[in-house]
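What follows is a single chain, given as structure tokens, in the form predicted on its own.
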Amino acid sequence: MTDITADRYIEIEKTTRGRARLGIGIAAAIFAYLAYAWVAFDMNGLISSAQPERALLLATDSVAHKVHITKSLRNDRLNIAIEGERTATYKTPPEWIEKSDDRVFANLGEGYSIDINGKSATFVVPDYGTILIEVVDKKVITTLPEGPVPKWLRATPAKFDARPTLGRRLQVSKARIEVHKYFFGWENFFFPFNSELNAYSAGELISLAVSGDRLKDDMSNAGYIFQTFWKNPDWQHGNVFIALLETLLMAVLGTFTAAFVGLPLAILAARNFSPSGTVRFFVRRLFDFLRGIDMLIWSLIFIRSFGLGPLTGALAIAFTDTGTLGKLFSEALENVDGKQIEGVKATGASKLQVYRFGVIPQILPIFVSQGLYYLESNTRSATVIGALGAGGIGLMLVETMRTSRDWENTFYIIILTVFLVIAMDRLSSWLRRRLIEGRKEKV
């Protein structure tokens, strides 16, 4: 009895040591891989070249807008505009800007102020002092208070750039003086800058919509308000909505096409439904080929073949998902219960009836679940495909990201895309529950 207990102890000890060595080996392998990846991807270089202040600036631009005060030193022309746009130029300066002859005074709040006089600018910065910048003989001359130069200030003979806070900035070059002041919120989101509707509050707009006195003789006030909002040239609400519909169209058309094509091919690939091994082999290799090429590659191929548009994105989704759904459907067919099929055959049912009552009830929940899941996933994929040129909201997203000036438009499109994905997730979940269980899901 003692010998058996000792042998068992030795066996347990060996097993424990073996598992410990295996665990240490796996941990060492993971550490070695992470170390290799750190070196291979030059993580030290990426960290050193990172610009967190740039990320913070873009984050600010996504939820705020700025007013530009720009004075040209070549023709003494002064321009005050939102985001520097010509279509959003103030005819009368805002309250925080005072203008007189060749002088402009901007009260930036909290003790910050900028006084532009001719070719010079005086920048008052609390807790630092007064900075004088002058343009003399095509050189930018800067006079700073005594003491160390702060990090938020850069002064060279070619350019002066100071951003003491995230919402205040002064730039001076030999060609112009430019002041930026940030304000929270999206500018002109509902109506264009010059629209007469900007003078009305939300309550006044509601009253105006039901009023009988028309602002435009050829349309109702409600139609005029909606049309002004819908055709806003800065935010392009109408174009964004159409782009969202194109993205949804790509996802729906591509997924449904893949499901309808993948189902009959799955029957040919299933071992218990297709007696020919040759047919099964070639159909399965077709699935491997279709899903082996990434959806983005398919989209590039179809863009070259058919040009830009939602059809290109739908074909890319359809080709990739035909391979994926076909494989999933064929595996589901191979796992059906043969007893139910035999029971239907015993009733004298035809081959079509066997499929209808013996096979489809077993595989329908899997088909519906997988199809709706890929529909939800393809809504996101259609955005990426659109960014490559297939159209839809993805293309608009890339266009707004090309310049930092439209970052608030980028954030707006991202929010709408997320809402679209959430809506498709809730809709697919509801449809899945209704089609499979026959009752509504609590949302």
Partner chain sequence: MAVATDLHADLNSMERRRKLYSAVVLIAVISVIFSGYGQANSMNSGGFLDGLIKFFDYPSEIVIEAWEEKLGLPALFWKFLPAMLETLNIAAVATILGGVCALIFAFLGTANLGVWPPLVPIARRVMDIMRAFPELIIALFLIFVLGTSPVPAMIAVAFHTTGALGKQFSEVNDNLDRKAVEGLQACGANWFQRMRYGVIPQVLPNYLSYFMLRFEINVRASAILGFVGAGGIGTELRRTIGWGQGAGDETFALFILLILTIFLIDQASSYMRARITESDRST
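What I would like now is the form predicted in complex with the partner chain, since the data block earlier showed the form predicted on its own; can you produce it?
Chain alone follows, minus partners and molecules.
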């Protein structure tokens, strides 16, 4: 008796040890693989070549805007504008800039100031001193205070570039002197720079929209305010909204089409409903084919034949997911309860009625919940397909990022995209709860 117990004990001890060893082995294999990946991805090279200051730049630029003071040394013209854009040029300089004939004095705050006089500039930096930069004979000559040269400053005969703080920058080349001063916030988010609507506060705008004299003769004030906002050239609210809508359209159309095409095909592919084995085999291979080609390749093929636009994205999603959803539905159909079907048959129901009352109610929860789940995940996929070239918010995002002119625009698009996905996620899980669990409560 005790022998048996002891044997059993040894056996258990052995299997436990064996399992522990297996666990350690797997962990070691994973570590070895990760080490290989470290080398394969050239992580060391990446770390040394990474530009973390770009992340900082992006972060600052996405919540701030800057005012450019540009003095061209070729034609002696001075230009003060938000983000250096022609449409946002100041007619009278803001109060921190003093301008007289050939001189410009910019007070950058906290003791920093820049004085531009003809072809020279004087940059006063607290805790460092005064830097004098002159352009003589197409060369940039810099006179620095005594002591070591700080990191934020680069001076060569071709170009002078100093950025003592994130929000203040001076660049001098033989062609121009350029000052950047950053301000927190998104500029002209609601109305364009030169719109007269900028003068009104929010309350005044509402009262203007409701009553008040017409600013434009041909349209109401509310319409005019909306129009100005919608067509804001810097932020392009209208275009961004349409792009978001395109992305949503791709996801909704693609998923709905996939679900409604996938269901009848799934009936043909399910073991217990299929008319013949051959049909079943071919429909299953069709599902594998649609899924296996993958959304990436479908998108590329559809972009070629249908051009840019939501139709392309919708079809790419529909093709891939007909395969995925069809496979899921056919598996669900194979698991249906035969009793309910027999019960309906026993009442003398026709074939169509058997499906309607015996089969559909059983797989409806899976149909709805999987469809909704894919709707949410496809909203995310639609942004990526858009970036491949199908259009929508994905393409817009890639384009604003490539030009990298105004990061606040990129940031704005990112926020809206994430909100769209979160909203779809919420909507889909809310509907799933309502439709599926509500059903359970009734039963």
